[in-house]
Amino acid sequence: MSPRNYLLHTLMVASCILSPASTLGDEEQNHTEKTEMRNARMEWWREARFGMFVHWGLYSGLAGTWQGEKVVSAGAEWIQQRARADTWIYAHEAVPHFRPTLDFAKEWAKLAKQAGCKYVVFTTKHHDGFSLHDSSITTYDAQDLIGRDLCKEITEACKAEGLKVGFYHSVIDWHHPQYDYVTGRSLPHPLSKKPSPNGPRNHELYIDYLHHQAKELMSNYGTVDIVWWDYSKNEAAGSFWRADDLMAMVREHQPNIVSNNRLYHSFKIKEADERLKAWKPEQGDFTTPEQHIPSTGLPGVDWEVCMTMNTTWGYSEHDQTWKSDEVLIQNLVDIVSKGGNYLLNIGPKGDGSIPEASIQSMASIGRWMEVNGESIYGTTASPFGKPAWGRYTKTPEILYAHVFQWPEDGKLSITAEGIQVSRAYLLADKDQDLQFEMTTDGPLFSLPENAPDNQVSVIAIEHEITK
């Protein structure tokens, strides 16, 4: 069958959702009001800490691999912008390779709470414009493709491990024959500096089939705790995408919603710490540093790191950098202890079959997150600077020593000014006190000879505040 048979679109006008009108009163208590709105929708964000993204699509199948020869390892996703082929050739090539196992949304799910994640962020449209989702306007879908609506199967399949669910979406699509590169050039494209084949586009029309996706996810698969948009460039954000009427109606929708900043977001900022410096709640909850963590938090600032475990986000054969179980949890660690959330990557393959590697990996971050989660979840940035030997984490009653560096000579000095140690235990063994005395820098803790933990362990110390 030709994929021109099955891979024809519907262009539909959605209607135009207008913010509603504000009802409060003076400016002061309308930010206030929606102040504690958004920390009231950020309450579980915040305390989460770990969540797994999941690109997975079309690209997946292809596993960096064109017409028989290697063409990424990193950034495997993108491989129909590396070959430059249009939407009609990479769908020739990608279809055939992808076929769903039936209980793959499961297997993702029962890694995800095995590694002790909290929510599962996954691509339901990337920048292909192949969508998971079922979709009324188009025949570029799973459901058209396979009978099977992947997005429902994902969600419930997360929903029943007790897992909040986030989507993310492109804003970018390479399939849409109305999707104007053109204007938006300096994104991404397969056909950059070709004129279009179809001729001049109308981006309005784009955009009206963008939104229209976007209410079908917001209203189809019940409640949707993350929108993790990607992504804009330059002259490409904002109002490019009618940015706030699209965010007015998915609010509508999913009044509890969290949103990422990407709709605003130029993603021309690359630098980790750059991304939290330009962070404007008014444009999105949360800003994604990309796989770099910054140097420090910053007060007020809500930031995730979205980080892959190899290089690539999408599954490609020839990526075999894998991160190890180390590296793995002592970022997670750094992470939070600058008061951020990790978002760890898999890429399963064109089956959605997980790859190995990430299987272990994952394992082995849910065996230490069983031991010591309690010094991840709900915990805030450390008040302290950054030790030598690891991290702090704390909760207002204790504080965390996690410890990338063992002592060799089995002590361990606390610089903690301000604090009345009461108590201290390694979570790995509770019920055994750690015997410390005071010195005029603070505590300095006597450590059995062999760390608990080969990655990372971690001592709790319960305190009082002196001042």
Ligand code: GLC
Contents of the next structure:
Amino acid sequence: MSPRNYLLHTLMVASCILSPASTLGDEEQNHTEKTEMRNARMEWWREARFGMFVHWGLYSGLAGTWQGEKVVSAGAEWIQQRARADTWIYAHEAVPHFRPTLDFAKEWAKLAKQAGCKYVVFTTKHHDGFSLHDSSITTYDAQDLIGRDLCKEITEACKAEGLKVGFYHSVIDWHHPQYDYVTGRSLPHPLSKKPSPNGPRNHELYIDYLHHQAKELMSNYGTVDIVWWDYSKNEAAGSFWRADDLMAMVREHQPNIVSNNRLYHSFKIKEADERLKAWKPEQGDFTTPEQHIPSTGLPGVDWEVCMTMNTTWGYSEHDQTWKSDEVLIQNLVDIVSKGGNYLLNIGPKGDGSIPEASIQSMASIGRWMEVNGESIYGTTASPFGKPAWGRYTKTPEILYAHVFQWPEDGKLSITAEGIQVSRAYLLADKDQDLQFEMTTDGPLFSLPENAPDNQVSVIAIEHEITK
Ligand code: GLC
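Just the form predicted on its own so far, so send over the form predicted in complex with this ligand.
Okay, now the whole complex, with that chain kicking things off.
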């Protein structure tokens, strides 16, 4: 079938096939879980601290350029909406540029592993509606358009490297003919504010389609460790997506899955927001500050900062504003010192290859993690305030001092009440004990003249706390 016929077929199939509406009992709908069970389910995620996010789909080959013009630099995965193109025109432009190499997924997984990530979350479907997985309910998927189940390839490659796997899935869908951007008026759409070309839309039909695809994802790829929904806003949240049913289905197929809260809540919730206090874990295990780090963390809540390395999630050839390795590593430390996880994004090109700047930065983070990883994995938020020179992370026995600014006079003061140091050393030189003296404020360390790490040097302080 020609791509045009595939698309026409997709539109017809999508509007005709319905999965039966879910009929769940009260028990499943009022999902509550004992704290110990939730803690057991969350354990690996809380220890992992660092994951790789991947935005990749039809938009990647367009690279921020639409019919020869630069359209978008930041947020290139939104190019269809920026170009105000319908699915047919968009796919016509994008499909020829979407040509994944045979081994692209292995390269991603290797890079994530080398960087020290413990998990990978990738876009099974972004807002454009194109599915990387083989979907029985549409032909607007990788299997039908390029003959490969890309979701399977990525999932298997990640698992082969021992990484946990997360499925990002957009509940917004610009391709589906019943996706009702008029009712969900807070949500973006290439035609927003314009009437629907196919007449009034039946939102429930789209929701059936969404649930059907989610069920395929939860059933056909073995264990899925994370489901990462994107996104809700104002009235288009929770029941708008029939979210309780959706989550009950997800839990039925993947009992240990960890989920974000974007099916119910806007990701714009900031730290002081009352809505954060009202949010319950059954509406998603963790919240997702996007492109910013909460200044003092989010106590009592699991959270993960997602962030780009430049300013776009999907690949843009126009965006060269890369964060330095120092910033990336300091962000990781900053987040972990406040009790969060870091989900750092790469935006591969249309052939699946990763931009060179991202490869270099991930490799550099990996070199840092090889030496200093024990101060990240399984550590928790610092009990002490932010010191001027850097950050703290900790385990019950060790306090890690992450030094961003190496002191010129070679003296580093730890203002930590009641701390009794038994031994301290640099993670970059574990055999060499550091000298220290006790002052009324806490221990004062004598450091070598030069910082052992260019970005962040870490001192491990074995101690007891006495009051
Ligand atoms: C927002 C954007 C989207 C990106 C996501 C990552 O929801 O719409 O393009 O995928 O954030 O967190």
